[in-house]
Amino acid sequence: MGKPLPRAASGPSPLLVNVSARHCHLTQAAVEALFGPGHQLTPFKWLYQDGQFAAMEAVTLIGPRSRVISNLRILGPCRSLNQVELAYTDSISLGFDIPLRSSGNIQGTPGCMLMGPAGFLEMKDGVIRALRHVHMSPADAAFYGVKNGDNMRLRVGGGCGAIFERLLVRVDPSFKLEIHIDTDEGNAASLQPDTPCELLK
């Protein structure tokens, strides 16, 4: 994972690049179907964005031809829809053909079966590869001269340096400046805690 990197003194925030491993987001109803009535997600590790956490709870994903991924981490808090985010390598091993989508855009996506200690959940859709994206506050957006929905570029240095195009900009007053790429992208660029990174318009 990338460490916070200093940039121009006039900039409002340091830059953090994080690799987002495969995970799922679930509704409260889905959590109860998988873990039992009234079950609440238990924070295991708080994430960089305020109020977001990796939960103690995990599920087993059952894909085509009964191929599985065990210990798929749930991220909390609960959301208004069910969504599984995988890297392409995961989808190939499972036999999925998953589309590249922004979070929440699940119409027409494949589904899967999730298994928990108390039951199963059949998802008719919601399995995606998440678009690489950057979270930023309005102050950060003004500094970079971008708006919500724009695209930027991420330049990663080091021995396996790369430039990632089409980095989706997501702006909200609650956001801290943070880039999310998936495990395939992080491994391709050999991203390490001391790898220099630059966010470009």
The other form holds:
There are 2 protein chains.
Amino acid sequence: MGKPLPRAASGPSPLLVNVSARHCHLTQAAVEALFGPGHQLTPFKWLYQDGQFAAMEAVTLIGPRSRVISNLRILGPCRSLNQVELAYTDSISLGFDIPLRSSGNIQGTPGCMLMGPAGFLEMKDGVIRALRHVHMSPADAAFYGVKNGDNMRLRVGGGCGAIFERLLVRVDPSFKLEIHIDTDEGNAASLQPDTPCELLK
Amino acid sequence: MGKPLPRAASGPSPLLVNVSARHCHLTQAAVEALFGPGHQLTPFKWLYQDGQFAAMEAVTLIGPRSRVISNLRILGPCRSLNQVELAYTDSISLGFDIPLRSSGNIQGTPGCMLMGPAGFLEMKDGVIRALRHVHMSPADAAFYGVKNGDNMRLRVGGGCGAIFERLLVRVDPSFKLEIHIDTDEGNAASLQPDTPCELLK
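Can I get the form predicted together with a further copy of the same chain as well, since the one above is the form predicted on its own?
Every component of the complex follows; first up is the chain already shown.
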């Protein structure tokens, strides 16, 4: 789901808002524990950020009350830590109480069990709701007059519009301009591919 | 979930924001089809609006692809039509495409099957996502300078704040000031009992 929109002013990048469904990031060791020794993730669909992909592989998440989410998608490539990103609606259905964190900031967060075709992985921590955020290049950051770690706002138009505040700015030379919100946020505002959106300072 | 907050200015009513989980309203005939002849709904929990209650009784909803939601709560007392109110996250998990409607405006909406301990009820229509709305008395409407059918905005504060636009104003002498949003909206903004909220014109 998303909508490339030319920015009104002189900036070079279109504005794309994508809804991240629940997913996980895994280390290569975790992939091997779940899918077998030597297993490599297979790209299923390339994402907008260069080199990032949704993998063919999915796992089953087992929550604290033995409630499960099946078909939890793995995003690749592998990272240096294991992290599960859920919407609050997901976590409530599982019986989790999860914190709102920026990606990678998982200290003190709850864990879970993951189950794959070749085995289980016990995550001691790493289950979070990811902060809504916007990826951008240094050129886009200059255009908007913001820096890494700042907050912006996303206005979603349409018949069920909303303004999402505290949208974390993440700047990196490898990033293309893209806003990530989760399914709770996308559904709350009924974001469709043709919904007009605006990034506000 | 909700938060009574004294309004800053001279108005008499506290501001309460409540999250409506998925539920249904039924006619007495529907209750009898599902629970048996002569069955009356039993109040389980009284709601904030006078005379309204969550019933002890719940039903199973069967969607178009035979996916189900169990324990769909019935709200009482009985009404003159059958209506199911879901969040978009619910409807997506069921495989429904449901419209955003004000309560009671169900013409042309999709239907579903409901299952109770005594039988089934086929609803030809009536499955909606309810428009976010605010109940208020004529005195509250005068205080805010709005009338029935207008739109206001709800600002939810906190670490994951949002401003929800197009909040439908519903005015009736029997109403107490109360904002109703659904679980997608409440979870998107991480609304907790102590989250500061503001009703904006």
